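Starting off, we have a lone chain in the form predicted alone, written out as structure tokens.
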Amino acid sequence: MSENHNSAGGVPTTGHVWDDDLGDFVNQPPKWWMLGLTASAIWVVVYFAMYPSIPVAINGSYWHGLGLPGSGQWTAIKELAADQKALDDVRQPYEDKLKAMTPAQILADANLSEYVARSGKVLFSDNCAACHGQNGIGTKQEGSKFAQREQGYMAPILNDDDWLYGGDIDTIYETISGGRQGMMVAHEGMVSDADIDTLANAVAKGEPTSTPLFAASGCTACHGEDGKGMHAMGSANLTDKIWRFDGSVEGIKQTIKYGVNSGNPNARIAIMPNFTEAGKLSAVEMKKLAVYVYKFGGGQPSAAPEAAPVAADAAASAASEPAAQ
């Protein structure tokens, strides 16, 4: 540091001068700067007086603030409540209409349908995406601890317009509100391993009726004579090569051999919860979800035929997997 104590430009310094031309002046800052500093100090005092700030030594409390004139004391909770009320006021007219409408009526109303589709996205993410994946793309099971018995999708894909129980808006609402549980008995011991192998190869090719074993083993009772499944039973279409579980020959053999929800330790699991009994969703929220899911794939339901009711013993002879969708 230089020992040159001369003032620079006639302005006195503290005696600290660096590199002969950088001095530590003692002149006052500009007036505008001092005014700004004073205003800032005043604002700090006002802010501390208006809003919650400093803890106090009385019952572990804190200074609650005087609040804005006419608005009372401010808290973040009050601000959140005010924002929520403003949002609810906008939503309320729509929500009131939804209570008395069916999912089909909501879908037919362009404004309500758009409103429901937007709010349904949040509901789907919170309640459905864990199994069905974001936007209904499905969630794979490979690599999980259940991989040996659950290879394939954790739950059906919802955006491909392939529906086990039907893809119309009312059926989707029924599925969400009432839940679904696929059923297929384990055929181990009922059908020989050789016959299971033959059936699995035919199903894997999408040609289940190409072998007489399809009818002889009772598969037509649930999957129909053409193998295209029945919405009334939630049985899978075996001709479209769209798989709920593993679509390989070995995967199909496992499904035929051990069944779906059959109680066998190696059985496929296909259960969708009943959201009404669970109490997690209101009727309006389930309507919103139905409309949201319906719109995933353009709302074009698959054309699997409905079937007349069949005897319970015939249903128990299904030869391929129905699953919850």
Second form
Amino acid sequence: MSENHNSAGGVPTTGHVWDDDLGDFVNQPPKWWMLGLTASAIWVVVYFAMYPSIPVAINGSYWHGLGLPGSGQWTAIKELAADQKALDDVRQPYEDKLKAMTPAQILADANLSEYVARSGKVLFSDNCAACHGQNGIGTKQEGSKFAQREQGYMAPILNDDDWLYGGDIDTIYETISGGRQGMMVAHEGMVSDADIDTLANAVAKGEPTSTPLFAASGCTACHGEDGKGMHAMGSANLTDKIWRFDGSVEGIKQTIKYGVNSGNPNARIAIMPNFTEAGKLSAVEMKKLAVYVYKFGGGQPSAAPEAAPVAADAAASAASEPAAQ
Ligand code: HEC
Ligand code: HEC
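If the one shown is the form predicted alone, what is the structure of the form predicted together with ligand HEC?
Complete assembly follows, chain above in first position.
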């Protein structure tokens, strides 16, 4: 152990020496470093005093903080509420207008219909997509555990031009608010198997009227003289080869034999829920959905001019809140 000084600069050391050569200096840290340390120590105290910082129970509570000058005690909830209020302020004028407007009026207002279509997208994903598929492209249920009667789509495709009940805005609103349940009688026993076979083959080709059996079996009463369907009955267009159920000859035979919602145990099921009765959606939400669905119905004029983007985004997040309105 030599003296506690480094040989070169004479700086004091702790006296520990390794390998005969390495010593431990006792230099003070630089001034800037000490200042920083002191400043952060003071900041910790100030921060703890101002913010809710101590999670231990004090009288069954916690340290709420003294609050920030001007804005009072800070909490994450308050900050969230303030953010939501900012959104509500943007949305409110739109939401107020919607209450008094019909779906057709909303659609005619370019700005509003854009706002509404955006929140409609979220509402659709939450309430409709399970049956109708994202963006109304349909959900196939082929290969499901269900029997033949369940084959085809869960529900009609909505993003095409083919409507059972009609694709105008008022009808779409009616469908959503009132539900639908199209009915096709079971023809088993009424029409012979051979005739059902002939009918199914004609229908599969998209040419139902090519056989006189189509009229003779009473199909025209619901599907129309031309086989193109009648909106009043929700009967399918049989000439466009757009199939909701199984479109193979076998599948069509099944539909003709057992019908749709006919009460026959093998009947195909087609129930569009009544969203007013279900109480799941408000009138404004159903209007939003009607406009949204109308807009992706193919061939409809898409009125989507400039709209306030902030409002539109606000609408989208509004709709994702579970209990909006
Ligand atoms: C439980 C499944 C199910 C859900 C959920 C559902 N639908 Fe439907 N929807 C159907 C079925 C089935 C039909 C066909 C009814 C028929 O054939 O009579 C239908 C029909 C429709 C039609 C009429 C289509 C046409 O061609 O005329 C529209 C529009 C529609 N649904 C929109 C919606 C909207 C919007 C929602 C969400 C709010 C929704 N549906 C939720 C099953 C569903
Ligand atoms: C009482 C009215 C009624 C009668 C009669 C009727 N249909 Fe239908 N049919 C319907 C309705 C309503 C639908 C649509 C059900 C749905 O999509 O929800 C339908 C659907 C169909 C489908 C399924 C179409 C698809 O997209 O998958 C076929 C096929 C069909 N009918 C053929 C016939 C034939 C053939 C006859 C005559 C033997 C006939 N229907 C008689 C009401 C009727």
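Numbering follows the first chain given and starts at 1. Since we're looking at a predicted model, the values are computed, not measured.
Comparing the two forms between these two forms, the rotation angle of the smaller rigid part against the larger comes to 8°.
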